[in-house]
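A lone chain, given as structure tokens: the form predicted on its own.
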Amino acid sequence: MKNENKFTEIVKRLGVRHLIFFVTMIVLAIVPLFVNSYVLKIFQSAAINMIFGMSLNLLMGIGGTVSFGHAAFYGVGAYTTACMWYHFGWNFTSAFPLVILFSAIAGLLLAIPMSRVTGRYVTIITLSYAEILNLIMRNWTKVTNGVMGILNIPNIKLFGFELAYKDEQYWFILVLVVVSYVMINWLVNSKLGRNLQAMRDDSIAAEAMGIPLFSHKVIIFTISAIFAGIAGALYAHIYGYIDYTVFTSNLSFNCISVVVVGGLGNFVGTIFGALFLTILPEMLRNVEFLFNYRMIVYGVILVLVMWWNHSIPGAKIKAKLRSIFNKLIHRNVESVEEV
């Protein structure tokens, strides 16, 4: 009886979205017990994309600012940890503070000019900034090894302990997904988060109420860049090789797709969006008769998901399903309370 009451309290405190997130994390945590190394690698990529997607959703869904150059921060994080190992022999733990620092600086340098413009100029500035950083990655040979990239990046080491197995690496990434989710949601529910949402909904009214638009935009851009940099650092150590071709506008557009599919401001949706858009292409690749047409099928499915998420009929269907799900949850909770 006491355990049932505790479960009821947990459901009420967490809310449906947070409950879905933690249940999803538990399910994902047992994935290594049932899949081979190839499939586990795909789930590692999906977990990294969850952090990357949440970083952009924080900027777009809460801050109300679109970034078409988010791959730049991902690349800064990846190159920071890779270069620290390549030139100085530093491991992941040693390089991690610099990943945060350099990603924050990269975000700050873009945020200062970008926070004073709106509309199509945002697209131009963010794309241009990402291209500039990509050119630096390509041509600063003494630091980044240029077009050759950086090879044989070692596994993640935590205070001297090496995560040598894929399942250990995967669980560590999931831990960072949970930490990122908790921190981002704490930020969203803080005074800063409420101010950002007010700015997103009506910037003129927010400014009239005394909210400093410029400083808030700079702060959210910098924080978003830090999380993107962490995702990039994980990518470098998990895959063991990076070069400038990874961090292009295509990566930014893929991240935007994850956010849009999951829903702006919906971080649980971002988790499922990252899973869907990472796993789906690999599933289509393994279907023999779809192999040559997999990108067409992928595009059609993506369009259908967009229709589901952002059309009036799709919204009505989602609202109906959500109401049914909420009724089932509340009915189960009430039955537990009666017992």
Contents of the next structure:
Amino acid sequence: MKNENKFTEIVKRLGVRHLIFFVTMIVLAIVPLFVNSYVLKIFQSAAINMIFGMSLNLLMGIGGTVSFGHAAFYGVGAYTTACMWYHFGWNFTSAFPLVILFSAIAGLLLAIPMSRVTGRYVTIITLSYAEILNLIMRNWTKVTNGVMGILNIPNIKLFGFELAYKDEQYWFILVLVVVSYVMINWLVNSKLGRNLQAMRDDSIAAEAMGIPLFSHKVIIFTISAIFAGIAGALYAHIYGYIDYTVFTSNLSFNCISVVVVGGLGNFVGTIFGALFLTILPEMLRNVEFLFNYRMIVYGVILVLVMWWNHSIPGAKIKAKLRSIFNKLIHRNVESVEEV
Amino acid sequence: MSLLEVNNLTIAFGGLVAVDDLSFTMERGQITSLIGPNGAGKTTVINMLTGFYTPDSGEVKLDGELTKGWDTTQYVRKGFNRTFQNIRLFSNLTVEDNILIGMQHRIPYGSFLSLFPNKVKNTCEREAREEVTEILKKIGLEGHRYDKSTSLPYGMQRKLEIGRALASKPKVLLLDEPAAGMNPKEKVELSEFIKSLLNDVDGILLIEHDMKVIMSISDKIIVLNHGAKIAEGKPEEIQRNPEVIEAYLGRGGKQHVDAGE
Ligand SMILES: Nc1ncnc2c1ncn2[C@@H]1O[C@H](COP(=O)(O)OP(=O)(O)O)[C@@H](O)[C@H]1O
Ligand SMILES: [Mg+2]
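Moving on from the form predicted on its own, kindly provide the form predicted in complex with its partner chain as a structure.
Full assembly next; the chain just shown is listed first.
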């Protein structure tokens, strides 16, 4: 009984979503104890995609802007840390401030044209911006090593301590997932986050309430780009090899899928979206009779999930689950009062 | 000094002169109403008074201060706020959050302090939420604080929009057809409510089609037709004005056009 009350209290303090998030993180944290290194690699990748997906969800779900070029920021982060190592022998920790700086600049530069356009121009500008950055990655050979890419990027080093093992690396990424999640929630539940959501819902009314649309757009693009850049930097060190082909529109679209599957503005959803969409293709790859059709199956599943998210039966079941959950909590609250 | 002074305001879209050399004043503690057939340019006046449109010529003075060169955020900070003819609430936000958005320029912490927990942020947010309670009481939505704004019935949405504008503590409150779509009983209530708002704001500019509402609460009425002012005066004077009657009924007394629907 006592435990139950405590549980209720925690749920009420945290909110259901946060609770699900932290439970999921704990479950994910013990994954390395049960899986082999091949599977762990997939989980590493999923965890990086969680940060990447949350960064885009911040932009799409809270900022109300679709970006079809999010891979650009991811690439800037990856190249920053890789180049710092390649040219100057810097490790992850020393390059980290520059990862933040350069991805922030990349976000800022895109924000300026973006704050002046709507509709199809958003698509065109974000796509071409990413394309331009991709061309730079490919052709600025002196810095990026061109089409050869950068090889043998070393493991992440934290103040001299090298994360040499996959599980250590994985736990480190998970810590960053938690940090990103917490920071994003701080932002969302602040005046800035509220103003951004108002702009998303109705930019004219938001302007009429005195919200400075331009500066808010710039801020959200910049912050979103920073988180994407961090994800990219992690990728560079975890995989040890990058070239321009990694950061194409394909990656941007995968990231959009993660956000849409998880739900706009729902950051816990993004966690599951990233898990699901990273693990699913690998699972399909291992089903022999499906191998040749795996992209088709992947596509069909994606469509089904999105349909489910926006369908009436999906909404009904979600509402039902929510009301059951509320009832459970409510019952516990009553029992608190009886005591 | 008048609360608001509008001098020779003019704006054209392409060849169409939407507002033509309009001048009027608003006095403190009064409801000034703007009426006229659909397309007369009433909403355009609000759009110019709140910085959404830049007039081609003319000037506006709030408390003697020229509004020239202000951006939209300044208009709000200096004391203008408005509602919209077609309700524009933040549809995914709660009632409380909608009010907080109206209040946002008075919540004294910025984007940087938004990014992490800190004392300033916590205090500001708590105080703001306390103030929301008062506003909700005023607009009669205490019970709906955590409801999604668009789940409210129509009349409440209108009131929420007014509450949101009130939350910015405007000097001049501009209401664009607040009674549209309400039934007669609601309209009577709304009239009383609008009148009571004079305790909170210095002056109200009311656009409305419903003559009962207009005649019962206006201190002064300005009549627009094709962008130009054709009459100005107290309700009784306007009711008798032949030009107004003609603008509304048409030459030869055609059928009354109730432009409100
Ligand atoms: N942004 C705009 N672009 C072009 N024409 C406009 C614009 N805003 C208003 N108008 C025109 O100005 C005239 C006055 O419109 P409006 O102020 O909305 O009238 P009212 O509110 O009195 O019904 C209309 O003919 C309308 O089409
Ligand atoms: Mg109008």
